[in-house]
Each structure stands twice: as structure tokens, then as C-alpha cells.
Amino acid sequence: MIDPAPSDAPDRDFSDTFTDLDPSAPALTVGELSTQRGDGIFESIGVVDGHPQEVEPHLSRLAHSAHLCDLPAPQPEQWRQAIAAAAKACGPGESVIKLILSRGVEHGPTPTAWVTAAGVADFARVRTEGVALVTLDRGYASDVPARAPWLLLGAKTLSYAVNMAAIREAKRRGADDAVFVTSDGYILEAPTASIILRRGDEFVTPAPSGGILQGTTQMSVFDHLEAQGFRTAYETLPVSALTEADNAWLVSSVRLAAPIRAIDGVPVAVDTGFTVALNEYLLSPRD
């Protein structure tokens, strides 16, 4: 558990202000808000040996989805410590660490701050054999981010029902997984990654403007591939672009690239080699 300094708390060590618990022991209260509102916000940090990766690409996400729920902003340097405490307790191979930060009890002075560290699934199977996505709508149309701010389109908040929601109904209509699209037609993201489009010697992913939570894996997938000479690009893309990319992949910082094999039922072709070098990076310690 964290005590959240101030954001203008000048950086110290704040090791006093973490303590240790029992992960089966109980940790919140009746009243915490994140249980029974998933009022907060959160972080998912992949972890490979012991190695935090884009740890301040994540900790600029979380300050931004304070922002836009009116969270107190969190403290970077007391972030960073906690997010260093818990990848000591992270063994070799993969983990994930949590980052949450609720709005705590009602009417408290003060707000619930939290890190986990646990171990992940074994995605390797994913990563190769890639996977099948249907569409799904969102529900909104595009220009709605702009007309509607307070429906915090593009926070990552804890309120993830509709996401898993999102997942059984694709595995009920016989995929692996959805991409949310938009009332009119345009590509968004898939409930826990980016999405990440091929054309030649091109990458394109949906612009973070149409209330699209931006993806650190993505960008640092476009960092990678413009060190190589490919270009990148962000636009509004409509849902034909799906099934007529060269080949597409989800990214995100626990599965990494996972390739796509088919669309609604379309297939879509699989670059096995070009995946294995994406995570071949993406497994690579990254700052």
C-alpha cells in the first residue's frame, strides 16, 4: 500500500510511506470506492527478470488519468520507488506489476494507492499461433470523445466491465478476442490493446483523438520500427482497413504482439518471422 504524497512533494525517499501486506490478508475497507464504483484508475507494467519495462511512459499515463477524473496527481519519484520495491519481489521470466489509484472511501481525506507483482499466463501460444477477433460496437460515434469529456474516453480507469464483457461475447460468437468500433464505422481499440495495422512498409494505428486509451507498447513498437526506416502514421481508420492490412497485430504490455489470424470470419495473413522479431524486442529490457 502507498501513503500518496502530494504531486509537488519534493523527491525524497519515500520508502517510509510504503508498507508491505500480505497479498491473501484483507486490504481495503467497506466504503473503498474502487470495489464498489471502479472509481480510480490503474497501470498494468510488463515485467521481464526483474525489469520494469516503460516505467515512465506508464507513470505519464497514470498522471493523465488522474487528470481526466480529477485524481489527485500522483507524485512521479514515490511512483518510481514503488514500482523498483515491487519488481524485487518479481522472479526471472515474466511478471506484471499493478498500478491502482482509487478515489478511496466517500467523503475520505485522502485516496487508496496500491502496486501488485504477480506472474502472468504463458502467452507464448498467442504470440505465435495469433489470434481471431470479431467487431464490436462501441456504441458511440466518433466526434462523441469531443462532445462528451465527462464519459473519460481515453482514462484507464478500473471500470473494465464492458471491456470483459467485450471478451466473452467474442468467444461466444467462436473468436479469441473483439476490436471496438465506432457507431459510424471507424476502428478504436480492442478491450485490453492497441491495435497495430500493416501496409507495405507502413504501420498505422487508430488516432488517440477519437477517445482511444494511447498504448505504451505502440509506441514503443513505433519507435522501434522508425529506427528501422519503416513509417508510422495515426489515423481514422474505417473498419474495411481491418481485413485489407498486409497483417495486424494486438499489442500490450502483458501479451505483447500477438498476431492476427482472421477478422469477422476474414483471414488475415500471419507474418511469423516479423512477430517473432517484435517480441523478440519487446522481451528486450526497455526503459
Ligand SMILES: Cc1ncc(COP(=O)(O)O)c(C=O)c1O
The other form holds:
Amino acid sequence: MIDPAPSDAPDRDFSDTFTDLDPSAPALTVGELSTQRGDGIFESIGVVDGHPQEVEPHLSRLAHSAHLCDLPAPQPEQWRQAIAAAAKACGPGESVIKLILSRGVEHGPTPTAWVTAAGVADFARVRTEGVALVTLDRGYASDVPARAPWLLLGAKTLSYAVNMAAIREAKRRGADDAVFVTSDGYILEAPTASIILRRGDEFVTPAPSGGILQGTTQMSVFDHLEAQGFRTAYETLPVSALTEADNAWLVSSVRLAAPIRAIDGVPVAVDTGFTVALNEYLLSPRD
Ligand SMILES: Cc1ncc(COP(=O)(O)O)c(C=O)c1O
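Hand over the structure of the form predicted in complex with the ligand; the form predicted alone is what we had up.
Then the entire complex follows, led off by the chain already shown.
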């Protein structure tokens, strides 16, 4: 658990604000708004051989989500140190560190914050064989993020019940995962990943202003591709762009790059060599 410091507290050794807990023992009170209302925010950070990946982009997004949700801004150095402490508990191979900032106990004085470290599933197969997706209507038009900011569409909130329901629906339809689309026919994101499309030497992803999370993995992949001389772009992409692309991937911090092999039953070409190289890059230490 973390006793959250005010965002303007001077940087110092924050270890006296951390309490180690037994993960199998009770830790939250029943009045917690994270569990009662999903009222809080989180981040999932990939860890490779004890190295937490892309810590600063995750902390920036945590701060952005806090701002959108009217939660107190995190003190970045405190969270950096909490991540470093959690990383020490990770063994070799791949793990995940989760950061959680909840609104706390109803009428309580402060938010509740904690960090967890855990092992992850083996994603080797999905990274090579890829995923079949179905498009699912997200139920709103592309102008909604600007018209209704209280929907918190760019925030990574704890309210993931809809995202999990979409994955179950995709499985009911015989696919592995979903890609959300707006009711007026534009591509958004997958329930737990960003989407990247390849068109020749150009890689495109939906613009984050469209009410999706800006993916830390997508940003890292774009930097990597630009360094290799490829063009990258953020665009408003119609659903038809999915099957017109040369190749496509879901990218996220823990599963990394999963090639898309079909969309709504239409095959999409998988570039195995390119995907292997992309995942090698994503598994290399990244700050
Ligand atoms: C809805 C959604 N979009 C995109 C992403 C990808 O973000 P990142 O690359 O930072 O993991 C996630 C990750 O969990 C997500 O839940």
C-alpha cells in the first residue's frame, strides 16, 4: 500500500510511505470506492527480467487519468520508487506491475493507492499465431468524447466491466478478441490494446482524441519504426481500413504485439518475421 503524498511534495526517499502486504490477506475496507464503484484509475506496466518498461509514459498517463477523474495528482517520484520496489519482487522472465489509485473510502480523507507485482500468462503463441477479431459497436459516435467528457473516455479507469464483456462477446462469436468501432463507423481500440495498421511503409493508429487511451506500447512502437525510417501517423480511420491494411497488430504493455490474422472472418496477412522483430524490440529494456 502507498500512503499517497501530495503532488507538490518535494522529492525524497518515500520508502516510509510504503507498507508491504501479504497479497492473500485482506487489504481493503468494504467501503472502498474502487470496489464499490470502480471509481479509480490504474496502469499495467510490463516487466522483463526485473526491468519495468516505459515507466515515465505510464506515470504520465496515470497523471492524465487522475486529472480527467478529478483525483489528486500523483507525486511522480513516490510512484517511481514504488515501481522500483515492486520490480525487485519480480523474478526472471515477464511480469506485470499494476498501479492503482482509488478514490478511497466513501467520505474518507485520502485516496487509496497500491502497487502489485505478479507473473503473466505465456503469450508466445498469441504473439506468433495472432488473433482473430470481431468489430463491436462501442455505442457512441465519434463526436462524443468532445461532447461528453464525463464519460472519461481517455482515462484508464478501473471500470473495465464493459471491456471484459466485449471480450466475452468476441469469444461467443468464435473470435479471440474485439475491436471497438464508433456507431458512425470509425476504428477505436481493442478492449485491452491499441491497434496499429500497416499500409506499405506507413503505420497508422486511430487518433487518441477519438476517445481512446493513448497506448504506451503504440507510442514506443512508433518511435522504433520512425528510427527505422518508416512513416507513422494518427488518423481517423474508417472500419474499412482494417481489412484494407497490409498487416495489423494489437499492441499493449503485457501481451506486446499480437498480429491480427482475421477481422470479422476476413483474413488479414500476418508478417511473421516483422512481428518477431517487433516483439524482440518490445522485450528489450525500454525506458
Ligand atoms: C482500452 C485500452 N487501450 C489501449 C491499451 C494499450 O495501452 P498500453 O500500450 O499502455 O498497455 C490498453 C492497455 O491495457 C487498454 O486497456
